[in-house]
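One chain is shown next in structure tokens, namely the form predicted alone.
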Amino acid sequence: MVSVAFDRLEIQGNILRGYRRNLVRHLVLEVRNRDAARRFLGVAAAGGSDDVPRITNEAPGRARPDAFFNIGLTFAGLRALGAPQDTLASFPTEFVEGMTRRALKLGDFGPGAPEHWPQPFDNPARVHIVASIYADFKASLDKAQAQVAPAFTIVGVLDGRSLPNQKVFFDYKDNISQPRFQGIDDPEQRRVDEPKDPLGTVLLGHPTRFEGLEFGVPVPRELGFNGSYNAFRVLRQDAAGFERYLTTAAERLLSHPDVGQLLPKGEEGWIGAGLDRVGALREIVAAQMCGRWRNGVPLALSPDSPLPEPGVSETNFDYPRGSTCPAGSHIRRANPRGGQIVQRIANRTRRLVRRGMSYGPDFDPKLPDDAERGLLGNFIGASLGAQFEAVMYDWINLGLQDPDITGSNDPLLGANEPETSWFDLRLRNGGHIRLRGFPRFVWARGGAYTFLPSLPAITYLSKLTG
């Protein structure tokens, strides 16, 4: 059911439906002139002007302006704008503490620890607003940035882009499975038959999957209602290290007595044209670690080839007992769908909206380099604690959903160390081969917990006094 109080024109865009633009620029802003910042927000929420970009809403049949513009505020940002103490006290602990103080819970230690984060995330007290501009051309990003600059101090600029074929630097097709919401028609998901999620999955003040439970709405209701929370993450991806490990693992597998249950001789061509045995094994390892072949085909529907005939859906599948998708794979950890897990009631309650684009130079696996590159990711939900942090802590980095993987980390996203890492490759006869010794492939380079207010809430903030 959709709440009668729900008005899509009041919701910021890019939450319920993605923008699908080629470029993004995230501006990290500090509020130094409170009055100027409030005036900016008031004009932006009211439709913008020649000097202020319009905040984009979730409008049906949304027109495509030159640039989409949205904002998220940190706890420090709300305080900098002058939010009263009773309002600040009504926000949940994880948001108040912020991403830096929650680092250990997220697996941000070692190279990903906050003490290694570069500017501006080395000083979270100055991270007040993350303003995001989505466009197809750099000139549109530059124009919006020039409009923002007079009202704030820009302490950080992060540019991202869509890679060809919806890929990330690990060469996987990404951004495939997203929640779809009751009462929201998204043409991109009309062929998806996963259960629809209630609006309370991402919007405060609406029913959730838990009967009789809604996540707390900060006060006043004008500020909190229809808001969301976002874990904004700068995630470095070690593409060269990942490709090196795939080769190492494939070469070790060649001499394993059960390798024929992983790849029978003569079936290399099912994996890819022109692949030798090492090349085919590399792709099998990559597919099982992720839960999808690198072209997006799910192992749950096509365990033996990324090119099934006839083709299969990338989204319409589940994990029944004995599924051909390894329990420890990335996509199964992050979204167990209807599969059997220890925390049975939690199956679909931790769904997150994921919006992300890549940053850094192109990567050529034939000419690998160690330049910094990765993902500018947004992980959006109605509760940072019950959704984002629970996924990262319980499922990604502890494997608590299944006794067979408990004590292991996600092979792609997890906080792995070569001395302790392990992952079980699934064999055709139901057995497994355990891989060990892989390093961490993804680690944080910054981030912030932000609150994504509704447009009425932004107007409320613009009218604060004092």
Second form
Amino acid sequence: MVSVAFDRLEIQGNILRGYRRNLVRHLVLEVRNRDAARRFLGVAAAGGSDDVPRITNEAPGRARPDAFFNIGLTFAGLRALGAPQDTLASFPTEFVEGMTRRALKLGDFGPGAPEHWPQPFDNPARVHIVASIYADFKASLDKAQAQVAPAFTIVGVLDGRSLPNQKVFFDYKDNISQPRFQGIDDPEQRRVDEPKDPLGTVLLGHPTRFEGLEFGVPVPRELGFNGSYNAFRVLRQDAAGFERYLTTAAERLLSHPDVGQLLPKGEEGWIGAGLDRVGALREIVAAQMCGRWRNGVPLALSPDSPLPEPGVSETNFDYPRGSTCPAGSHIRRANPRGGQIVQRIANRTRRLVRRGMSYGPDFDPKLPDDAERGLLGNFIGASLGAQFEAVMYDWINLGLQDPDITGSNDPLLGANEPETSWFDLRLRNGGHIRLRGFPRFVWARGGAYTFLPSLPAITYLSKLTG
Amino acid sequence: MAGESGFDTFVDDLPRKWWFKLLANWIVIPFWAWLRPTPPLPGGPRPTPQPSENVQRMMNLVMPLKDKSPLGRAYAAMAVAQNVNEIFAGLDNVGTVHFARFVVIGDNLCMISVYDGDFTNYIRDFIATVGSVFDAIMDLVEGGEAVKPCETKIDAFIDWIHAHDLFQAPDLPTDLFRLQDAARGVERKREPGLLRSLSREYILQLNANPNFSLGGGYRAYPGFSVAQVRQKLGVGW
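For comparison with the form predicted alone, provide the form predicted together with its partner chain.
And the full complex, kicking off with our chain again.
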């Protein structure tokens, strides 16, 4: 496919780059009054008004409004707005079925099964639009919510926030590695050396990493072109359970005959000032499970210490044969980069844009509690099937990409059971110690597959009749 | 059997009586199918929570030939023969395919294969590798034009292949209740299907779906992926 010119101003602003605001509010909306909803969308896409927030677009060097506002529509939402039959039929199967019917593929069973999801995701038929407001102050969220309320029925409100230092509740620095796109200059990514991805990785109607392959653009083209898909996920994170397991694992490792290959005696101080042996082993287990030390330093470049001298890049590395990053670690599973994998042509075809913010109360590892907290995640790409589902099913929860990890789940994100879970810690001599018995640390509490239309597409939807 | 009355024996023998078979095939089953519409269930294996069940999965792709004659079958044989090297190279590149072969059964061109992991990734990566080669096969089968070129209609192509992959009866027979309810859009959260109606549900599905795969099949070394086998044998993965 030849690359087509495109106008950045026509794309919603949360796709190619993140906003990096302090707060987010996701409003889950039901379309009860089709005309009111269409009017709202028309005004929002045309620049907003006193009563309607403006949809934020992808403007280079964009001004900083008080609140950034974006929308995604579910299949039920497109139908509720009155999209015609041939349009509905042109969307891909996974989007039509929706997240709940893909539960087994995504590892959403057991505690994460859709039948345990609380309101509003217990009733997917009423989840029509997920409208997301990003801002630094709560007043801006409230204002935008008040503007949305008259046009829709708000069936759910989910508030999230950035934790200090880009951390998540497991205390890892997150949001480090993102795809970067051909033709898009993102100042935050200038020093990243991963190959640039074609725009079709994330926007419909553009060339993809698969030579010759095209993801279907829904009809009419005005609606489908420059659109994208989002797997919106409410992911509960069991921070207390995770910290508990790190201690359990560290205490078991103390007496393991090969523990010296994991942490030679006397090197505890390399892991962190003032750490005892259990404390240092806890950090090593945490680092190997993730593929990064909790401060973000990648194991691929600094396997023995989170504080290497001289410092190393957080983003510029690969996984050659014999890499010091375990094949089963979270970041290597989710993005194997240029490393050897079983699916030879898939290395960089399953890239996802990830944008997430935390929800729930602060977590203090010294006073652990089991309150509900986690991540409100957006996993964005041009094909839910070829990207999000492919990563979740074959790589996160099956480990198909490397024979040494096949049959195991991602230690952090996977659908683990203590009876069957395993993860191989990498030793300095190239051997391994197998960890077992860890529970599931992350499970879904809700979510929806949404279509992120371009601005002309939102205008098109606002003009539907009937 | 102790306590069995003559009436029980009579009822048990009914399916073997010629007149009952006639009645069932011409009146009872069509009436049932009308009363209780049963959509043909989608093909292929279903994802499961057990990782070992998610490797070595069976594809039984049945593609009805347009030309149902010896000549039509010969064209199919030729199309496969002319492209088989590229197709096998493509399957090798996918990395997750254990075995694959083409057979002609009746007036159908069939591709039978065993693969690991997700079906859509298998098909997508395959087409990404072989490009337009598979189009030559789609030219010869009913409904093939609608999904070619396979490369640029990849989503529709995958759906088409899925629809022509044989339905695999669940290894646990009572799972059929849940599958058929889901296909009918019926929610039956509390009350499971009545066991005595199980054979009826199977007959309704067999009525909708004349070709059927009986379970997931036998596996000599379950739970191992292609790459694990290759690694063990030292032939590279």
